[in-house]
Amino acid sequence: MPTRTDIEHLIPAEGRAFDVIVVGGGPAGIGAAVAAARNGASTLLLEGRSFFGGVAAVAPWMPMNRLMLNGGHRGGVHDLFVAQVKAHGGHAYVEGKQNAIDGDGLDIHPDYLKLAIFELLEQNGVCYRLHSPVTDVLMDGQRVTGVVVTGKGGRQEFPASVVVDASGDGDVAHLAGAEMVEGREEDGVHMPVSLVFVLANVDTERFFAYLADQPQAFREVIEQARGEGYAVAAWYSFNQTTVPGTVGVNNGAMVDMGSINAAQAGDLTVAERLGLQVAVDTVRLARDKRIPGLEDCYLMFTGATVGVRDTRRLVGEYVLTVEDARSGPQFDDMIARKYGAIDANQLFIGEMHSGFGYPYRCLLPKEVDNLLVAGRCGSATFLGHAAGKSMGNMMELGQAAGVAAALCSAQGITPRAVDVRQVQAALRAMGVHL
């Protein structure tokens, strides 16, 4: 059992100097920091918010997909990561679903994910901060050096040899003034920023049937209670949860909200407030409308704040587009692959080729040195971004920042001019299938 002292060895003061830091705890950081302090970097994980997890702990049993492949092992930080929470046993997870946009994850419970992912770091010698907005960057001319704290104990600056911004927003590369854009090339219209919440009290085995057995008998009861002047959700999605009588309900928004900017306070202000409407109407819907294991059911919570799907995205040296993903060309600096399909929800969604290879070149910045961007603020289209943007892929593009960020520090070289087969005969080594 791990001591206050073990705890607070791991959390550096202001100024201490790290060969890699990484900024954003989600997937795409947990694999970068776990990957880099794997390669002999030194290596710090920066989180705003109060835990690490992203998503999957924002939005409660939220699915986990492409953590495996094909049910078996997918190498690299994801063993790692799936042995961590399997290790809690069957309160901490559930087999998720199985389809082409929700398969080969597992569903786990928030709180025991914000545990196994502290336990990970430390047994993998991590350093790492909460409560730690990055609001600055440090910069000698176009390379960045270190990133800016701005939190209630005032102003910090951590040095770094590489960083790795993983924060999902783009922020570090924003701050350093790499070329970014945002939401659908043709209107600048964002995917759906929703608030998951869960549901008790319901009878699971009756619910899960009907939604089986009469998923258009459901749809009518949605679209007839919208009309009556309900807040529903542009689309539900019902996930099995690890606590008996429960139900996960991730979701499209509410109707006719519009495109939420998840980078513009008074924006996602909209979509928290609109958010608990949908989660309120939605079980005063379900007990109205007689929905079969829904009768009586309860509004246990709601997540800690809205999932967010996208917001900037870096311009790199390439951009990975969507029909790089569904034709999966083999890029000879490919350092990870994207399985699943195209899911931009509402918006769109479509097959792709499953596994396609994802380039180095996606992780730098054109104008900014001693910088990778990695996860869902990498350099993609819009549609580019949506191919395979399950959690599982954003750890491998993550992990393999990871690993190239720690080659550079150990080399003295900038990750523009790093040796991409020496990333990829890492990546290997760590049992990755490239």
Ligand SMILES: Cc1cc2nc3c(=O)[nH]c(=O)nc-3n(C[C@H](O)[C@H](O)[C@H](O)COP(=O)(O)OP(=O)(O)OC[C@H]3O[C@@H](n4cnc5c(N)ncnc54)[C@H](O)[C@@H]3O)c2cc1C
Given for the second form:
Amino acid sequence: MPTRTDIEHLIPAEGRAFDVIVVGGGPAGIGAAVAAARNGASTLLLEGRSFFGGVAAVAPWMPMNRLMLNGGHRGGVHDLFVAQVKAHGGHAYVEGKQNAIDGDGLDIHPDYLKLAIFELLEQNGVCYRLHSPVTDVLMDGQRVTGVVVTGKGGRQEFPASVVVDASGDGDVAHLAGAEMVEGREEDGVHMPVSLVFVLANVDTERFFAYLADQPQAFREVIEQARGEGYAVAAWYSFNQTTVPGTVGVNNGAMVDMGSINAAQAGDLTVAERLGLQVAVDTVRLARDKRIPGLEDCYLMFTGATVGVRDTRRLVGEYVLTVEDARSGPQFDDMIARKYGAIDANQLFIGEMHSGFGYPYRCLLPKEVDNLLVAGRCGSATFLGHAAGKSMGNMMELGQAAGVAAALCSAQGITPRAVDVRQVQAALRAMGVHL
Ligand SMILES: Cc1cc2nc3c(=O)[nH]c(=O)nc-3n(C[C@H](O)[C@H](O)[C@H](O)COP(=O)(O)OP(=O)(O)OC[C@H]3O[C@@H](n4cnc5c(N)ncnc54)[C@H](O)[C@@H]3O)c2cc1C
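Could the form predicted together with the ligand be given as well, to go with the form predicted alone?
Every component of the complex follows; first up is the chain already shown.
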């Protein structure tokens, strides 16, 4: 059992300098921080919220897809992460669904998930701080030299040789002045921002059988309920959990809520308010309409906050496109692969070349040095990002950024100057299938 002394040395005081600072502790940030530390860098992971995990933790039992490869090892940080979750046994996880979008994943209890991430960081010597939103960057000309955290302790600076922006929202890149875009190209519309929730007292066997046998009947019930004034989501997807008699409910946010810009607190407030309405009304309608297996269900809880699928995206040295995802070109600077399907939710769903390569240049801002941008804020078109946006893929992008950042720090060079073949070699040495 860890004591305060065991972990306190990992939590830095203001001003401590690091080789690599990773901003954001979601799937991409975990991949980046662990990979950087395993490649010899003194590494700090800064997270704005009270827990690590990003969307995986705010959306309870959400399938973390593509953590594995055809049921086997994906290599690198993924294997370490999966092993750490599995070490907690059946209370921690169940195997996820298998279809074009969901696959090779685990549905993880949010608290075991948070604990497993702490353990993984500690085992790899990653320093960490929660409640530490990055609100500014330290710059020397066009070079990022560190970040500023504004929290309960006031304004605190942390210098770094290289910074990885894994904030999902691209906060660091935006603050540093890198070119960013938002939403769908033609109209700026974002993917739905959804409050995920958990239902209890469910007859799960009967409910999942009903969904499998009568998907159309379920859709008709929801449509009818909508006509009667219940708040319903654009779509629902139900996930198993580790707690008997409960199901996790992913959804497409309230019908007609409109696009939400997650960089705006006002928009997020709308999403939180209407997300709660969907959760409460789903229980009401399930009981009123006697949906098989949900007749006596309860709302157990909603996620800690709404989950955001896309905010700002970098316009980097290369912008990944949906054509790349469909054709799978050979990039000389490939540093990761994305598996699965194109999934922009109700805006677009389609097939892609599963396992297509992701170029290193997508991590590089054009105008700013000493910064790598990984995860959902990486350089891509709207559908280029939607192609394989699963958490396992985001972890792989972060992992590549972490390896590159560690190499840059060790060699005293900027990410733009790194020899990508060395990044690829280091990733292969970690067991990554490039
Ligand atoms: C509702 C919903 C359902 C989804 N369903 C699935 C699914 O079933 N399976 C799947 O694999 N994927 C799913 N996805 C997609 C997947 O969750 C995301 O693509 C993935 O989480 C992106 O990873 P990320 O690390 O880039 O960003 P995030 O997971 O968003 O993590 C970013 C982290 O950075 C932190 N942060 C942000 N700004 C700052 C700052 N300024 N300072 C410090 N920290 C900061 C955030 O608090 C957060 O912890 C879903 C997404 C949503 C929203």
